[in-house]
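Only one chain is given next, in structure tokens, and it is the form predicted alone.
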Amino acid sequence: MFSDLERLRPMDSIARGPRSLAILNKLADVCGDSILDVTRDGITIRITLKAGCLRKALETIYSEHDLYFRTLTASDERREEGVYKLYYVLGIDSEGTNLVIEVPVPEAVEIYTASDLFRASDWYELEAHDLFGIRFNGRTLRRLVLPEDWPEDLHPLRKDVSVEELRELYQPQMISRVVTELGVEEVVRIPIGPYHPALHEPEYFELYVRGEKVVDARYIGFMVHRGIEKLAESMKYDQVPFLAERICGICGFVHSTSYVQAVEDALNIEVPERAEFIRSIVLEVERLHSHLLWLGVALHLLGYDTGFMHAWRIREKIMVLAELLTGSRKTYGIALVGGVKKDIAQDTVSKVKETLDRLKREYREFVDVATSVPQVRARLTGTGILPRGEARAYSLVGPTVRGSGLARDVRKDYTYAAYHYVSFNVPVYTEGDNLARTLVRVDEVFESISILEQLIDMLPSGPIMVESWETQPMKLGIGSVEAPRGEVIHVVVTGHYSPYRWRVRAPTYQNLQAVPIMLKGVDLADAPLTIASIDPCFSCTDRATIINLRSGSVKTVPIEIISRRGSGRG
């Protein structure tokens, strides 16, 4: 389609700046007739490309210094177009441009892997294979999100597989065995574990140690796949935000907001300004309580429990603030497509300002002491190092990437809601160690308080919801929010009454792949904090299997016991 110079000219009008123009021209040079379409809508440039040229296209652009692998979404569009689709969502940070490479994948056609180019794509490809059966050659395919005993040809996100069929078709092997051996017709399944019934987000790390040094690490996750993306396909558009908000018990509002933004992007819905301000205010409140929660947990792991208690004491004021603004301390339930469902009353504004004043004063006193405790600084400094090059190669996000010297923050790079009305700094540290990631969060609390003060002062009048909006099927939308842990990104392909395809990517998904790099060479006592330093989105980072490479011994111990070795209390 773009095989001659005459037809390349439209690239000038499609590009959003010199960086996107250079990338588009490179793609045109290497793929020519394999480019089926190029369009632009807002900040998103969409390139439809034949599968045969995908590898060459990605090889051509992966070394672009400011290109960021944001997410990969697979979709079963065989009923509409007779193919599966892959949507590679890349970001040009310096230009704030989304670059979506859309690849139609006919049945039985294999796609060449990009995991050796964009390391972040490794899990995305495995997930697309598990859930849709799309095959990637040039790499080893293994299970990622589905259990090992899942039926080989059952791919749950295909449109011809219903939730009811999944329930009938798949029974874990253990259940089948119990039914056979016990001779009973019905078995009540009570999931316990894999570690402890009190922990609701299981994870598993294997640490390979030589003496007290970690020499390698392996992460095994995805033990609970909740199937919410499939569930959303049977829900109405305005029911999904309440499901989305339950993805995370700490920062769920980032998910409901990202989802509604993706739908609004797909359907070109213009949200009232006051609603954009309210969304930004609640998002910053959520960042405050999440960062205070993390600081408390980190200090507890370091054996400084006085700091832990003060962090959570101050956090309580933020929970009160959330209740003032939304009516709930957590799980706010106010995000809807086209706006928000709860306004901020005038008498609430003055209470919010008073709370922020006290919060800022008490937080300053707390961090001045906590960050100067010699034992705390000694345990954080020079441990869990993540080099800048690795952070970039894995397309990491949030305080994790900003602690390694990259100023990636979608509030600035791909601005949304009311963030373009306020001024704020993006804290960046270059050391890449646990202290750098801690200080990023410490500074971000002050920035969030400042953002809240500005937003409250500038809160405009007007409606908080659009009067009406209409659906259009098969429209692509992207919504992203800078969550406390880093960018959350949702991709939506619209249906008539429900999302046709909804893809959620949380920041932990992006950051976890780099944790084994951070663990190599750390003392065993510093491993728990190093894992926690990415603020992983599971609350049960409390057990580990330790494999001693010298003796071959294997033992499982609570992570808290390991961390106390470094504080002289173990």
The other form holds:
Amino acid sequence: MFSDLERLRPMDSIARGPRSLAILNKLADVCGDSILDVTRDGITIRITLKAGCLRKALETIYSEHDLYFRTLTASDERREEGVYKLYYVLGIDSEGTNLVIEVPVPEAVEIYTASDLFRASDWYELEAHDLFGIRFNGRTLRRLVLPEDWPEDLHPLRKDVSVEELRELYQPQMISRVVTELGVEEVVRIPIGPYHPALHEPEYFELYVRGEKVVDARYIGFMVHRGIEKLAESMKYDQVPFLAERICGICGFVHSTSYVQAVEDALNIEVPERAEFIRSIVLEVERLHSHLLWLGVALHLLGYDTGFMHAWRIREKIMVLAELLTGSRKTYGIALVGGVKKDIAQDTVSKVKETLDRLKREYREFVDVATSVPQVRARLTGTGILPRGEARAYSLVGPTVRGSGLARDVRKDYTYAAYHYVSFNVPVYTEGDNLARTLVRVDEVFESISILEQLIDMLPSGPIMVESWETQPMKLGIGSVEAPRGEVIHVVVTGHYSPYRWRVRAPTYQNLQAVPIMLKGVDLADAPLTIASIDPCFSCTDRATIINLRSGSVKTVPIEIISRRGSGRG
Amino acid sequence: MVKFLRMLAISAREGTATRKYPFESSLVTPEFRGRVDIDPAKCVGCGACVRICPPSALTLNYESDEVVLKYFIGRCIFCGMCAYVCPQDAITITKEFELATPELNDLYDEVVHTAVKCNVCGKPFTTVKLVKEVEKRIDGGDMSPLFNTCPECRRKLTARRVGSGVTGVSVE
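Counterpart to the form predicted alone, namely the form predicted in complex with its partner chain:
After this comes the whole thing, all chains and molecules, with the earlier chain placed first.
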């Protein structure tokens, strides 16, 4: 290893600015010889660190004010390098720098948890334990992704476990959940979920209620963990975008784009400019339809169905526009590694402009009325408060974090596709309540329309796909996209014909961990909207079971009914 | 405070937003991607579409005298990748989307090719049309004697030839 002086010099040349230099120097001071390697490629700085120094390193940097914990990817690289790997992907928001801490983890070595520092890392550690068997010290390890009756030593994402073996070793059984006494006589436990078959993913909240107030909440998820990361390891590079797009039924294109960007980052593929523009255009169209969908659902939960109907009437024009641009209303299917599959024809451009003009007029008229309905405002104001400090500690993303006063937006901070060609604002509200999160989305629709107008006007000519590209094994790539709900980040370790490891992190993964904070102290009637305010998935078939612990009686009511019980007070 | 009443004026202006489908035409745009259509005259059975198809809706099935390209619409995700990669332009994307049927067989489409059997082991391994197409593209050349040999047997033959070339001993 090098001496201290020799070490500092490369840090100077590797840092992207004063912020990353300060952080790198701190790490060099604390970890010294435990730093095995430091490299930079584009906006990504990669530090390889011995497992023994990881805790000290994270302790040193977690309080840096603009550091954002984005994802933690575990990977089984025993075949290639004899170790498991942990990739901590952090972001320096103010500098737009990806900071990857790569930690080789030999078999049987335990890692000290970081969940007390970066609170967002809680789920990532549980997931790495479930799927790879990596053990974390200093915390409770419970099941997160895998069901409770999963065999103890079977870790499905290890390379020596085949899909056939998994099918043989695990047959799902009905898990019977036992109602546990809480000890507090007056508290009632209200489970919400777990079935949301129509829109997103099933989620399950347990609300503990005293009278009308929610005193605590718990989230249990991963009901439909589909194992697509394992599946992708057996699919070809250009087949995976279609799988990625099906992660979400509402914002699928952000996933296929993140995936192809990660592969392009790993293999240094230069995407043609026109393709970058088309990607941005389709991404903004997707944001428009998603925000209008959310606005409609939120108004529906508040009992203002007129607003719901009009939001969706306006949204329909965007769906038709999406079909015109891509060939499909949803799951557009045009992202491929190295570009896009479908060009925008000249006569489509004028149709896009026409639709945008009309959209802008109709939307302005609609939100002006909808947000001034007194009951709507009263129900949104001051409910589901998420303080700025908590939003930062949990590394939250999207409109959720921007409603709590932090201007985090991947389009600006870690720019991609064609966003550096356009000017736009990032709407931020500081109140942290449901109204703030609503207004962030309301304003973002105007911004998206403006972005689309600029992109369409500037659309450059040229090819939409690179002529050819080649794979190289074991390269690391990061692709991130600002989805309607917040940052989507994909990490890819490349293989010969397929991704060797593909890690997907959707924005809800980050944001759901903060929902229990928002729920504390709200009225039961405001709970459904508060959960919906981060824009997870919701459907009209949602049902909640109310169990009264004292009498033991059970009744099932649709979630709208809980939501509407308060609407008379507005 | 009565601003919300303005919604009435908007509703009156916009009228009914829904259409009386199926009694009125559907709203499909000219760019819509529906099921695909395979032209049996152009298809040579090369299998490029089968290799790219993300949900495996397209499969090549080797039977004794035939190679059958099967398209199962029930699995199709309408991504159009098959049309995108087809070297013969045999696949077109149609605008058909009304595909529900009580008859499962309606969801299958097939292109039947005559198989070429390996002249060494006798297994069917490719189609007559593909062999002709390759011949056309490379203009005969040195490879032609091996056209009717399956890849596995070809590998063994080559290994033997190289083996005897190096050692001077013919390997059986």
